[in-house]
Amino acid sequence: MTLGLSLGIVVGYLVVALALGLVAYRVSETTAEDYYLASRSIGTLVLLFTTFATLLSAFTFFGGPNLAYAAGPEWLIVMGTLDGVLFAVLWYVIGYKQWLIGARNGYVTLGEMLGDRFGSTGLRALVAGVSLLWLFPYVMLQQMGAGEALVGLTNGAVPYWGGAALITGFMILYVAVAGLRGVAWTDTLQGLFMLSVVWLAAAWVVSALGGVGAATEGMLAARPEFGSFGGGTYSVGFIVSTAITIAFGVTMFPQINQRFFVAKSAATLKRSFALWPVLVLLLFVPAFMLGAWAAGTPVTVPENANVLPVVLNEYAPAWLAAVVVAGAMAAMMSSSDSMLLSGSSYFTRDLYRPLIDADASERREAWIARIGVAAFAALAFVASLFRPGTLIEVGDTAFSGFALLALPVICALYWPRTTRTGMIAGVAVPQAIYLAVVLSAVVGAVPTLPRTVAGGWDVALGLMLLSGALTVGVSLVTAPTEESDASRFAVVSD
């Protein structure tokens, strides 16, 4: 197979992505609610594939099977036990009390919901705030991984930035047209392909291994460590602290967090978070399981390069290589479409109607939606070029910021005495020394701060529990103010 033919396979499922994209723009109404959050219609199998597609990205499609291959199997329990279980818990928990009273009330976003609860602008623009700055290395995250895939696929014919760069054109032309309907239409295909594809290379890989007892023979016999539990990168520490973080993170991802509002009924939502953990473990197994078997493998990975392209490069023919890169674009930009779509509806509802144009009309309010999605994926791409750390380090940095995010917002759906202050406290105070230990670790003239302390656990953990201190201690010292209203959040299950 040629180049050109490899090239084509990736070329050509993007044309049937945004023709998909472009079918629903047909369909759709010209109302924010239809563009955000596809006039809360969505049923249960396309709610559970495009929070599957848009959670499960570079971050979860090259970062994981490259941890895997570098550390151990151990990964496969770290993610499976966080995405199958405690995301599904928090989906329950967060998720349906936040869909009953978006419901209720018409919110579109986490920031618009807080902000009407407490009477606070202020508020409002700080959670749309600290969710824009963490969505950032997230955006670039996808670009990373698509410039680093096209490199594997092709050996280099397809610069690094030339991979970044397209995937970061179909962003923009996408997230354009296509609204939150077209782009969970596109989920839905991209999460049934990328599936399909990742299971047909596990058995395609597996058996030129000579099955999967081989494959784990060959992965034991060149790394011993690996039949054992924990170890190496895997302390207690690591495993407990990036499991919470990611799950809480994942929360209050904007991409993800508004999707708690889009279901079309109770029933829906709840069939959703039931099948959740099945569906993750039939991604993450084969994807993770590739990994940890090419260590096993004579293979060579490139420093900087992931190990999926390369051992499929090795082992499978160069047709599959080329579908399984395009089902990684797929996680991509299933991804991507998702944050910008997301970040465009915090950007405009969230900062520039209420502090810049209050009386902007509708057909200016999407304009500016666009032009912000463009300037936000191009300066993305710029900082992706300089590659800023590996994939995993990039995602589990995006992560934590927004993890520090959840327990404030566990306060205020559940607990009626939680104040407009101890809000702003229990947000700001952490994210600013969260920022500050990030930014120790790339700017010379900020004091180094470590990210982990006692043998492993992460800082971000500590911060989180903070964050619930500070929201919960400073409420009962401070008084509700006049503009906050408890029953706004009032409702009950059905």
Second form
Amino acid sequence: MTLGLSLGIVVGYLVVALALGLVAYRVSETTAEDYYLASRSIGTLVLLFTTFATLLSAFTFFGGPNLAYAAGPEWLIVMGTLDGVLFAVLWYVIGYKQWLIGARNGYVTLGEMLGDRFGSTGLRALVAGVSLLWLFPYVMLQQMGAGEALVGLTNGAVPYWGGAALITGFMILYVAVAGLRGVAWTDTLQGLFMLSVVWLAAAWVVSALGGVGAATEGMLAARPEFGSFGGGTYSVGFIVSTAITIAFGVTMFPQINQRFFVAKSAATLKRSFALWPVLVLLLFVPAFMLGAWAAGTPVTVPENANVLPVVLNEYAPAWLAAVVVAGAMAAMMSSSDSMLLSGSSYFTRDLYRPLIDADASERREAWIARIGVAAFAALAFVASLFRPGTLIEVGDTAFSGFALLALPVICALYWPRTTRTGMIAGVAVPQAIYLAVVLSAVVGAVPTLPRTVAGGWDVALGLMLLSGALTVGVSLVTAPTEESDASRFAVVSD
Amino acid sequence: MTRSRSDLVWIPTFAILVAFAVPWPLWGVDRVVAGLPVWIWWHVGWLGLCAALFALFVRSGAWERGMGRRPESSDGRTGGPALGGDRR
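For comparison with the form predicted on its own, provide the form predicted in complex with the partner chain.
In what comes next, the whole complex appears, and the chain from above leads the way.
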């Protein structure tokens, strides 16, 4: 009966979200700009929560508390710094300018924007290809998270593949019917829902443990090192490189980067930035502290399981554990649907149309987009069944891959002297090296290249510097091509 | 001092906000205050400070001037008509 109740809450929640998507579908138009960007009409509350819910995924909701449980609550600082502060600053630096030129020139994707500026279909396809490559493991991460969540909630009655399949099915259905407006609306619902359930769960567990002070005391009795800042996993190199690679990576994530195009007005953007750190704080403190406090409780977390559902099963009523898992599914779904939607816009607009069929009708393009989404999600589902690492490892790999795009894009936005060759070198070379590093860990024949050096410094950080140096260096020694047009990125008042 | 010069103050401000979002001065400190390790309180206070300064920054108009735009309090669409229109 409890099992039925738990599953009922989770599935019921998914159905409500789907219904909201259908309402949004009914008010949508059939243009690409409306489907992918909701006609650039998003207001403050929805922009804030759609970015928030899109950003926070299985990586945050389960990976974060898991890491806090295993290695200490410093993860709160790492994620708070990168999401709450560094990402907000990058939102100013990259996002506002992208919004200005995107609204003026009608850009829908990052690749389209760069391709137009440098007059290069090759660059456009390269950026889209790299983005889709790293999007794949991240979609997979959501499916892994959902699979693990339902195993934890139902004590194994629902198998891992069942949970992963459930979310895959919903994602495909969702993206196929609802465009960005539907995604943004459900994100708002999901963001508010996530915040409420995390606070409810934290309040419940903390009162069961005898208050915040008692929970911390219990944590320190079991793991004294959790009280002091730094040490263990949290070396200076780990904190700095994780914060930098993820924050820069996030700005190049297709589903986040496209959020830079959708605001209704500058005032919307400004209000969202200022509110952002508070929103981040409100979610991360209870979520990650729950993970850290769990280390002081007698609960045992089985291998491959997530700490949050296990703790809730122990200290909270079954319905609350189910509601929190529904909240986590919300986090995963709100990220995945946005990822698939953005991925499909990159695929159809930057790869299919320019390279395969330039004269495809809107109707045909819409079908290609939906088939692409289904194929992409299905392949990621198959890959998720092999569980190629923990949530944090898989997530970190994708973030670093995206982070390598950030400095060339900043160059292009702010330095009119940037050339097409400089961009291609700055994007392609570091990506190729990073891909070799990632693959060397999987392919047995190749000696494994280290992902971190000198006690926790991520190689991606070095490759980011290389990407910047290559973009600037190669631009200086090459001449702008005839097709490129720096004025496309000029921002003027008139 | 011209307006654009005073705008430059924001660069070190942001550098400090980013750099000390990680409570480096409390490295290794394990004091518990009001139920939580003291460095967690630093983090909470720091993000609050960031939100306040971000609000001040966007109000100052330094952002627009930094990008060569005329600071304005309108809806920011002075760069030209947006494709796709202003439909709600």
